[in-house]
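One chain comes next, on its own, written as structure tokens: the form predicted alone.
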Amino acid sequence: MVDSKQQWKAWLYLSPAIILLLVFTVWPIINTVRLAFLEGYNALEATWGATYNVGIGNFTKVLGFREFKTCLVNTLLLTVLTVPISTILALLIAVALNSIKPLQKFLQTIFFLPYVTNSIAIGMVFAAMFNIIGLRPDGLNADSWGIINNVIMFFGGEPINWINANSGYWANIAVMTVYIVWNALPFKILILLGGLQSINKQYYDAAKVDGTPRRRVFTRITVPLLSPMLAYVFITGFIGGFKEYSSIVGIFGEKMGPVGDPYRLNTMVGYIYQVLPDTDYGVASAAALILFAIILLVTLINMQVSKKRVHY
């Protein structure tokens, strides 16, 4: 406890961080809410003293946007597909890593490398893996089918047009699902592995003495005791899923879709960036608040469900 006479020193030391937080976090949030309710807001006109009506016109414009449904569906679909898959895979990998003593630190480093790698660069690598070079108009011949299609053809399968022009929507979604899951694994593995190493070993010793099968140990000991970490990665995974943007840009470019079908995979965050160059700051702010409301609702539902499933 800091002496009341010396508290000014504590505030002095904290002041740089507090000032930065107020300028770059608190004020942008307040300003976003303000702009969302200013109809027809234009930053250039506002500098010359223009005034604007307060209302919900920006929200109506966002909800009436013809591609809003596409953005919302893409966001929900990618989130629902990637979060459960990445969480389950991360749990299995973390359990496997926890049981491996030799080279454990080395393997942890390898699995964590994607987390510290630029997502755009990773997306470009994935795009090169799924890309088809010199695809003919008939869709049956190409100069190069790409790494993934070569593997598929090696095992006797037919090549798939994953991300090129005239590619199918579900092929695009499959590529994005693979990439997002792979990119989300490192953080989740790190959290779950830390949780596993904090579990009291007496539980496992008792199960070993009783001759409990490994599957039952996993479902009755590991998962319940790891439930707080699972709830955490699940909730943060949903939050990250609803903010998906850079991964799609990394694979499809700023048009967020294959050639000939731009913005096919546009998301809520993508829509916000899409309207910003047109100086529609009010519309972008309204879209940001709608996204915030969706994330808040899903987070509250997850927290309510986790109260009955999480064991502390």
The other form holds:
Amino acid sequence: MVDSKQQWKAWLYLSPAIILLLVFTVWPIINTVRLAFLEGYNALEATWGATYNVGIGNFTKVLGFREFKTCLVNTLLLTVLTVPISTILALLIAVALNSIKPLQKFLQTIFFLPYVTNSIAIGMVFAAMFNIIGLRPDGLNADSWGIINNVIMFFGGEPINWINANSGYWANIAVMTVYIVWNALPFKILILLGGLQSINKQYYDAAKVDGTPRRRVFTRITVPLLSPMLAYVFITGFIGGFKEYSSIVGIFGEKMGPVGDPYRLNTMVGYIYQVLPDTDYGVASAAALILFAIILLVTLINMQVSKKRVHY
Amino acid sequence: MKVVLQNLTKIFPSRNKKSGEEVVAVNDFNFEIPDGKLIGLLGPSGCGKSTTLYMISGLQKPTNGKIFFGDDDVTELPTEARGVGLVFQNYALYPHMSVKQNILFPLQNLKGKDKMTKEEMLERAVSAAKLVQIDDLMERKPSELSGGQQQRVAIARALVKMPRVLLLDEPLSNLDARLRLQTREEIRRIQKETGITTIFVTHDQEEAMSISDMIVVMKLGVVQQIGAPQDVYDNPVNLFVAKFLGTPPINVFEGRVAGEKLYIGEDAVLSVPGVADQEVYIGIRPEGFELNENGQLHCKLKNVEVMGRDVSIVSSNDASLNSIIRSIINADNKVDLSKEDITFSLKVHKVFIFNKENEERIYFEVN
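The form predicted together with its partner chain is what I want next, because the block you gave corresponds to the form predicted alone; please supply it.
Every chain and every other molecule in the complex is listed next, the one we just looked at coming first.
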């Protein structure tokens, strides 16, 4: 503990960060809560001194929108699909990377590259891969198929309308899942690889002396010893999944859906952005709080479950 | 199960690619370990004792030479097929498993005809736990155990599959002094009860001497001497072994042999029949001194430390290579601390002389 006479110095050094956090983080949070409970709030009128009723009208309004339900379903679906898939894939890749010696650093770098690339840019590349240009009404002829359809056709399959006008909902979801998983892998691989490398090699020697088959070494030793890292990537994955937005913009653009069916793939965060330009700050704030409550709930459940399964 | 090491050699490639110097960790190790004995591999750090142990376990492959368990050549066998139990220096207990799960783990790996039912496994685990007296801790996690208890769990885990050979890597180094004494007796007891050929590695000579049937003293990858602890102590083959064994350590002097007499400084301390005139190192065990006013060795008295049964006399001599000479004599002898000088006579079988060049022992006739 610092001498109390010296504490003012500590406060002085902390003050720039504290002031910025208060102004740009703490106050906005408080303000969001305030706005969420002000019914019919209008930012422009508010500057002229208008007053509003306090109530839960904004929340009922949000929950009543048909669009909000679409957003909620999309968000839940994408999260539940992508988090387990990306975690398991990342685990397998990390274990494989950890078990090879030559080229390990090189491959590690390659796997990490997507992390330092802009997700909108990657989204555009993915969109190009799934895109179809000049699709004829028969659905079997087009000026140019994307690379994915080219591969499908090479192996004798029928091309699929992934993301263009009249594409199916599940085709859209499949594209989003592939893209989000691919985007989420690098960070997870990095964390899990770090975890693997910190496991004491002697456990593996001990397992070897005891003649443990490889699969059992993986399930009984590697996974339990890695469980703190697995829980971490799982929980942060869920939080990230509920905030999914830019990946949809990356593939489908700001309209959040294929041509002719905008906002079909809208998410919770997308919804908040959507109502903001209408200066309906109250409704946007209520939606943000609902999102916060869902994330909090899921995280608490995650932590409760992991308590039993994670060995620190 | 007897264990035979034949020309066992381990060469590690150089870390530094430019210099390309190889490290010979173990050099041409030959030894037949008799069945059911407790063997201590002893030496300073870096002497290759752990490497030898890991080669016997199969975790490291020898560069040259062969290893036999009984009549089976196991040199090319992988670790799991050798039937060894290995206790690691820091135990390597699986931290996420309970004591019971840790001990059961090796049994659950058994396949084919060795496969056991759950009841059989549990029975074996409990009897192994009973042997090391931890059967009341079965549900605990390793982190909830003391160092000594963890050690016992590790031994139980190594013993539960009834290995042909039990290997212990520095089994006592992570324990405090009191526990160390207790645990080494425990290891001796467990080894006697099971009759499993046991090899352990240590850098602590006292530890090795106290419980081993035989000790192997190593230095820089080369075996120096093999024998029963008392024999090695009483008859070291070279200066290294003489210095390495014994607490307090042996007193070493520079001296010379002239006319079949052994000189320390100007004092002719012993007659050494049959030894040619030469410069030598002289090693005298602390218990090799006797207080004698007419003794041959003159030293300067510095201090007397009382240890109850014995007293330890601290003195100095210009020819001594150690800064002090420590001699242990019976407490019945009274030492006059006011005197500056002290004279000793020497017990002839506690005095060893060594060649000054190669530090090998020079034997002389004892009447």
